[in-house]
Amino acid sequence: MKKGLVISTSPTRFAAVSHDGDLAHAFRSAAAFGYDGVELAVRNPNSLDPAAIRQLAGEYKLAIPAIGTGQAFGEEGLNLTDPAKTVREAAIERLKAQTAFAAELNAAVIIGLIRGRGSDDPERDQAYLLENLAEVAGNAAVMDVKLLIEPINRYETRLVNTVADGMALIRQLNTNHVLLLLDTFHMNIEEPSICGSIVKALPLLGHVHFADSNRRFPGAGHIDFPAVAATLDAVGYQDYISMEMLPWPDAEQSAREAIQYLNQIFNYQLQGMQS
């Protein structure tokens, strides 16, 4: 299993990614834990090299798997469902330059909260998601860069909640370019069964976030991973599984628990499945 790590490209109000002003500093302590890759938490991709930021890579042989896109929403306020237009093509055209950076870091892109969260207008929001991430996911399609939709739990949007809700988007779209994200913190307040779920999703399973109900490291709260773990093993995902969970008590800490945490569980299921 690929293990990868949620840093920050900027600073950010947004509290479940770490960012310390130093990626030089974040890519090598990812490397150093073990991970295998690191996902990027991008705001606006025209402030960042993807050059500088392969040779980084690279030197620390770190893949990027994914790159996150809520910033835009969290310090910008850009979404797909915006009831101005002017805010839904400027969200358009963030997400259309956050592939063309992917695509230059072979990485997929993330359709989490700029989405937008939702109004009282259910049907207006559907319509205007479905519209403007039909262009998004063409305009990926022509990049071959992979577009990961995230279901969030209702307390943060109430646009695709559930898997079934991320699933039935996906298919509505009508393309091979868009997947599923699961995210553990957000499944353990929507899915009746975390395990049940991966399984429904396994046909559009594309990526995965681990982090426990408290959205710190996973083991440092109560959801069942090494159950979680078991499931991604008998379904065959062999992709990555990145944290994005609260710096707590600081970012480096909950980095080293994470990695050993993960370590553990799957090494123990491995074992199993051997014996």
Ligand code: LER
Second form
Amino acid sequence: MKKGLVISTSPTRFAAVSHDGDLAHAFRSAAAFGYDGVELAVRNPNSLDPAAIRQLAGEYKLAIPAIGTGQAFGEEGLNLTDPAKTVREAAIERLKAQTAFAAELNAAVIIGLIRGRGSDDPERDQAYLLENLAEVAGNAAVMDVKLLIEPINRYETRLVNTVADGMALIRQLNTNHVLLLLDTFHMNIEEPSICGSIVKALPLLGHVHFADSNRRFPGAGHIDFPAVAATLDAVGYQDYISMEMLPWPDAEQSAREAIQYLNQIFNYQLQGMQS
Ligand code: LER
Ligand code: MN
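Can I get the form predicted together with the ligand as well, since the one above is the form predicted on its own?
Up next: the whole complex, starting with the chain shown before.
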């Protein structure tokens, strides 16, 4: 598996990322700690220069596995299920811009809170979600960019809380350009068994976020990460696991603690397999 670190390209209210205002510094320290890639949380890609970001990534030999899009909801309220048509249309346009940006960086596009929080009319929400995601996914297929649907816990949204919800939605979309993103923080709240749900999700598994039960770095809470690592190894998952965690006690230390812990649990697996 490959190790990623989530960083924001601009200041944000979403707490589980690091942002120090200096993208070059964030790339430099991610590379120095031994990460293979950085996942970028982007509010509006039109204010960024993909060529400059590609150059930075090349300089530090970092991949950009995915682009997070939730800030368009968190900072601007754009979402795919809003009762107002103008808001839904603006969310679709933003996701199309994110898809074009992602295509330049060979990254996938995450569908998190940009789907909206859900209303008292779940049937209408589902209809909007399906219709608008189908449009965004059709555009992504043309650009050959993958979308990643992230199940998010019930305290943040009513739409797509569980792995089963995510799989049902993807099957309805009926495209091979949409996969699942599993985040251990949300899984710890919603899934009956984190490891059992990873196994169930396998046919559609495209990306993983790690944070512990308290959303701090893995190892700082009570999720059984050695068991999670063993499951990911057992199912043959070789793609990115991005650390999406509170910068606690600060961004540098959480990035360092996370990768040390990852190396420990995944090396432990390797040693376990060899002995
Ligand atoms: C984003 O990846 C995430 O995990 C959500 O909690 C955003 O609100
Ligand atoms: Mn996440």
